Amino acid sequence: MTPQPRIPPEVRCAADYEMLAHARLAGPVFEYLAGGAGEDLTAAANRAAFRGLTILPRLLRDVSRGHTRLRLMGHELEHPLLLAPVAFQTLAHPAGELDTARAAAATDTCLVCSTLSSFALEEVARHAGPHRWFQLYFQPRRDATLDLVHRAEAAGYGALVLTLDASIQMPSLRALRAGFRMPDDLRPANLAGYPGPAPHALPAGASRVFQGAMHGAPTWADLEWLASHTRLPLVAKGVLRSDDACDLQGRGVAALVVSNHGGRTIDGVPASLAVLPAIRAAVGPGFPLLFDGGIRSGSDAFKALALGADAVMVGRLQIHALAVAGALGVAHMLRMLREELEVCMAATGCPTLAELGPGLLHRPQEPHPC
């Protein structure tokens, strides 16, 4: 009989799942899942940005009617925590994305399914709750991209999350040094049956980067083409610049995700949290803005929300909880994150998310506000 999953007694906060996952996963696999690109400078900057902010409690506020509900892109959500798209989740647990989807359904959480999931998007949708989005990588052929979009529409996904910052990536030196290799039998289930990229021979003197790796990378024209071929709202993920944010907003994108891909694309870019306030200022107060990059606790989520995000995405912590206790672990992690967020809201006298703002945060080197 297969033993039932349980929550290890060592889990005292959501972040404890990372420590336990390190002990549960094979070393090279953990290094691949936990690491970033290059020397992990950006991944470390994501975490340091949160540590550079403290929370300023407010006294004597009535929070007896407090809640974490929000309206995002026309939908009512119970809380602002989303499960970010994470590829190949069977590296962490045999049930992979299916268990993650079950946890999302059990906790009223919006799930974002990756193009590179270990299970087909239709199967993931059957286990997820009503709030589910599909993360899309543009494929080398437009007919394959369009077929993925039509499948997502038919499976009831409510939005397309376009990852725009990963056309080229620096290798993870941490994973390479640990000896990680992607298992030969691990394939993206969603791409089965599609033709691979056509052979692209580089002429003499051509760059392996500009004419090689970036061959077929999406452009503004591809974005416009996609928008004309789907009824789903488009969410642009990977935004770090205010000018890009304004251009995307002006071209009809429904929402943005401020993200540096968890530090897994180009090492040395800014922490997502560091650029969040400027992007919020650029797009204005009413435009849907999500955050991704380094969330490990409810207080992290609180800080990102206070700096202008409407909701946050949880990536590595999701996969750590999955590795430790499957669906139960992911659901438990989400519950703990939500309660940690509620504690921060209560301590700062914020009964609703709408009352969060930068005035609730303090940088230790700054004088205290009066």
Second form
There are 4 protein chains.
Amino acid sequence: MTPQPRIPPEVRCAADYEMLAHARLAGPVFEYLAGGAGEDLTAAANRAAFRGLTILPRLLRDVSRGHTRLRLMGHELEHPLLLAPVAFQTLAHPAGELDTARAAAATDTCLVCSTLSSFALEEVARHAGPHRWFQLYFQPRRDATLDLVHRAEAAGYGALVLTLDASIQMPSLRALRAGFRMPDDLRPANLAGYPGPAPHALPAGASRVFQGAMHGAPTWADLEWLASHTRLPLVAKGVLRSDDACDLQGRGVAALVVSNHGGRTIDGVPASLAVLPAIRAAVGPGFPLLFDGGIRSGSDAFKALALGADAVMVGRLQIHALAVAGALGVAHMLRMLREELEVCMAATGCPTLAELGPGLLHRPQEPHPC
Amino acid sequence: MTPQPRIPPEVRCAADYEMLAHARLAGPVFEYLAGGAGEDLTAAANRAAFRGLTILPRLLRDVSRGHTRLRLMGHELEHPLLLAPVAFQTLAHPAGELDTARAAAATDTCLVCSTLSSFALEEVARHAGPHRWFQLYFQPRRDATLDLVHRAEAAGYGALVLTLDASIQMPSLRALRAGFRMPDDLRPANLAGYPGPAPHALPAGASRVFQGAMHGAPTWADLEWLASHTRLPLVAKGVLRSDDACDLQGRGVAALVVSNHGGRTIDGVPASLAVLPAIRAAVGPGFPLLFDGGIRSGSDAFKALALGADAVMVGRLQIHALAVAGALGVAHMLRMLREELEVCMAATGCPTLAELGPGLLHRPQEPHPC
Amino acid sequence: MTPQPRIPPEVRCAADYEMLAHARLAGPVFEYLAGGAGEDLTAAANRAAFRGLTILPRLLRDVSRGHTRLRLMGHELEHPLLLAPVAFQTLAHPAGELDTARAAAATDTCLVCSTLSSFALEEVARHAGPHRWFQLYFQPRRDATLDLVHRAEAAGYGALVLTLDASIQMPSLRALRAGFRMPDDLRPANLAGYPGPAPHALPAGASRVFQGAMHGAPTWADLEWLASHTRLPLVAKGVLRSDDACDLQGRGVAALVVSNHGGRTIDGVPASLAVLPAIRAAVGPGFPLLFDGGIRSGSDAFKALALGADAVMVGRLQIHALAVAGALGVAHMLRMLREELEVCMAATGCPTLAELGPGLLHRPQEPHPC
Amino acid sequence: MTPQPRIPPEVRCAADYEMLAHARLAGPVFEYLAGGAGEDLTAAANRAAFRGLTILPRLLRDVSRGHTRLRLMGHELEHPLLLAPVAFQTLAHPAGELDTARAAAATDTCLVCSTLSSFALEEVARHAGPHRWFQLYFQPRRDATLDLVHRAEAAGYGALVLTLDASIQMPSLRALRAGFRMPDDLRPANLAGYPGPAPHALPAGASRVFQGAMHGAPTWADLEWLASHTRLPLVAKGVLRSDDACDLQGRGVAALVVSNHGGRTIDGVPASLAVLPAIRAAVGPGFPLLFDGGIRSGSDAFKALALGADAVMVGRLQIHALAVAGALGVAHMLRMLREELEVCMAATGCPTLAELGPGLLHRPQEPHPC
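Follow the form predicted alone with the form predicted together with another copy of the chain, if you could.
All chains and molecules follow, beginning with the one already shown.
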């Protein structure tokens, strides 16, 4: 894995970074990063859902004063593309999250730093721009969780992104078959000072799932406890159901992320895009709603925004661009994505994001009146 | 065919046993066991139907006291996975049904022993756990049928599973093309003492189907006769229609198995999963309903249970795991399946099977409101 | 092309004759016989339509007195499988229509002899059984048409099958690319005595289609003229629309054949099966309706019959079986087809054809109530 | 690239020209001409949409006086096939647009000359027949636009085709990956005398899309200005939405072209055919409506006409036939297309284009009443 200080000429579109990352990373590492849970059914569904929607251009509209700015949870963002929280980025590049943060700063991008980052959240914050959020995993002990929260507050993170869908995961068959195992020296820098989980012996007849992995998984009570212990707004990530969306909204979270964790938790859940419209309908038009899952191009971003997302996160594109060309790659990928989003806005005659809506999309399989 | 006393490391998921069984069994035998009737259209449809459904996780629910227990026809089962009746298991492994029975006992699994087992039902019973049912094929002579029933009662089988869809079958083209023929020394141990069918010369112009194979096929009258001659509950297997389901329910059978015989009888019948919801709707919520057809993973089991089945049967997974690693393989496969089912329950926030329902599933092809 | 006096052991199902005919016939001849118009879109659609329907078995019904007999336009037929009119059968086998006729006689099958047969209709009639119809193409001169009709009446043909969809055809790209051309010595025996079409010079600016090929194509007036000049019942073949079906019914034809000419006329017309139910609905329950298009198995026949056909025709199966094993092959193919039809009837609990209906079928893509 | 003075015998249908052009053109040039924007999703959708519709023949109708003539915007055309405006045709053949124009003249075809033609519009006009239109791109300066308009009027072009969907385009990944770049010596002959666009430095923070490419893109105001400065009827090309269609109709354009620019602008817009019926419904039955996008055969043309187009344009077929056999190739392609259209009309019993309508088509995926 030799990081490249330049953009390879083979990169014609953002998705090309995946192919190049394949060539550059060790096989098992690539399979782990690119693969989804199980047989990749959900990861593939994420991609396919975008192909099932087409964009309907509008003609002759003046977009010469167009822009992609938006206000999101108190941030004035230049564009609606966020860097999703991706764990252990040194797997892809030695500079890991530091390079990602530099790219975010260079491109006015909001960064979401993972609890499981390879570098400490304070160090990541020093390289990031002003727009940065911290992704929080509940820790086995509440004092550790609280310490993480306080550190994120102190380091200037503007929101806590609670990943709620990863209490249990199915392994990636691609990664297993490629022989991937997490390197022994890969440790979550943020958790270095905390005690590990208390030993939890399973009684005879107990389930490794219910009484094992799910022992101590966060519940609604934990969410309420956390809300009362931080001044940061909470963003709930991993929502795929309208009822959960409404319940979270009712408990005071500030925003939701429609996400299936990039297809990395339970294989066989729906494409994020497939459930987005129903969730937007459920939370109403004004509530901050983000999207994550399968975005590989600016037109993918356009479609998610048109279906009701206020902003979108990119995960695999981020890690693949990082693997190929470090901070420069991530910045280049973000610029390509943003310009392609702008092209879609221009083609549909939308000078601002506020004009995007489902009327700009068309489903090919819908019957037409013949 | 050398039985292996260990779990091969290549087994990453239950379905991997099929691939390994392919390598381990003689080609024609593998084709016979894995193939379906005709061109495998129904066998393939069984698999495809599961892919057409996705699972909708629910967040933040406490499942730490979760379990998979259920009460089914008087049995207190640890989990809803049953071993389907598979004939002539020595084709796959010398220990055949005895090893399958040992695996059932070791994993608290309800075993269904076939009329066409390679070992006598009494011997199988000695190795099985307390939960065991006997699958009954009507014999050409009623006294033989009755003797089988009495033997099953005496050997402690708790129910009679009547396979109703196998009076006539289309051959498997895969098996024919591979040159499979049933070995001459493979005899149904249970039938050793009974006279064969009376010679039945077809008159000129008679049909080998109607007046041949279907001569003496069981009818409603036979079902009533049987019900009046046993104290065991009857489970009707092979149901694909709501009207048949209601008729069977009306005649007093204790449970139904929605099944297409793993695609091994008539090629071109629907996937079992495709008809399951209508049959559950027809028999009402409380009636014991089992499912069989295409299950290769715990998430498949989850989907069938969510669509209304109380329990599911596994056939090909059983025979493939048996071929690869004998009793140990079958037990390992059942454990993988059960844990994956638990993972799906945990991800959907269901501590018990009673919480499963169709609201946890989503059909990708359903239109969404854009 | 060496005719084989035996059934090759590789024939496991009727459709296997196609594969073997491929090996046995000269490449261009095979492509011509197997190919459809244009790119084979319609020929492929014919096949795909059957796969889109599944069969719903019914349990425990007594079919031990079952049969496949039917009464069709005055014939008491043993089964509902007819041999479609296929032209120039010596392309496939030196004995051509004579062997086909022998097979028909041996299997109680109704034969439809083509106007373009390689042998004279009188000679074909001598080898056929009692059930035989004559397929009539309108000739350029009415006296020739009338002479054909009188000869068919004299030779004991029981109906005239008017092929209405072949006035113009698109060539088969497969056949063209394989270099097929009709052999010079291949002449329609029935037309030997008639004058050819009058030379018909196209004026400048005229269309080779409208003023060329369609000059003299049959119209409603020709149909009425013919009806008034024969005592034979007329069967209109090539119907794909409900309105045409009703018009033909109104003009007194005795029966219809839903057919797209095996996909050999206009590439891109619907599968015959796709339009069958609407046509049955249009003509009402009692009107004789035949089906042709894509049948390769007894379950295909079952599906067409369940959707409203009284009987079905087989074309390519006929010619492929003829190519492989002459009269014996055609008879064997018919027997396989009939027995598979009987298996489907037995599995659905139908002792007679009268019990077949759409309730025995299921469309997998139909939504189910989850 | 050696132009061929004959029709290659491998050409069995119009679409065969693509395959032969592939062999004849330099790889990057072929990819540029054949490719669409991005990943060719829209280009592929254009083709697939035709396969989703089938043609329903009608029987026994007299078409012996049939023809394909139509009156379109004052032209009496022999047939409804137009040559779409394709830029820089010397990329495909040294004689470029001159040969295309000769083919148009020889086949009574209406030619649409591109603003970006390799030869001057006056020279193209001299080789074309009486039916010729000029495709207009708005120029950076209005005086240049106006000069083009006056030249087109003077050269006898009968309409101005305004391409409205090309203000911004996504590059073709196929072309980029093949290394295509526009040859330096390839200049739009029509624009030789005009000044280039004024240098337009982007301010810091400005978008290369909104403030760059879309700076000066035509708007509704430009359309109104143009309408008031020419006596030629305006044809708006690139319409994919009903609302745009109605707005354009309301502003006085004389005709519309439903088109997605052959999938060459924004990848991921719908197939032209998918939106055609809604647009016909929106503009009403009498309004001139043309179609462009994916036509490769006369049956494709038939389908577009049946769904409401008055005439259709062919682009890639034109350029591929030109590459293979110059003027002769284009003329031959047009003749094949026209005759295949006539075959479809004959098969559906339509002597004139006025009889075409959606009732002649059928969607296979529509449920049928079983």
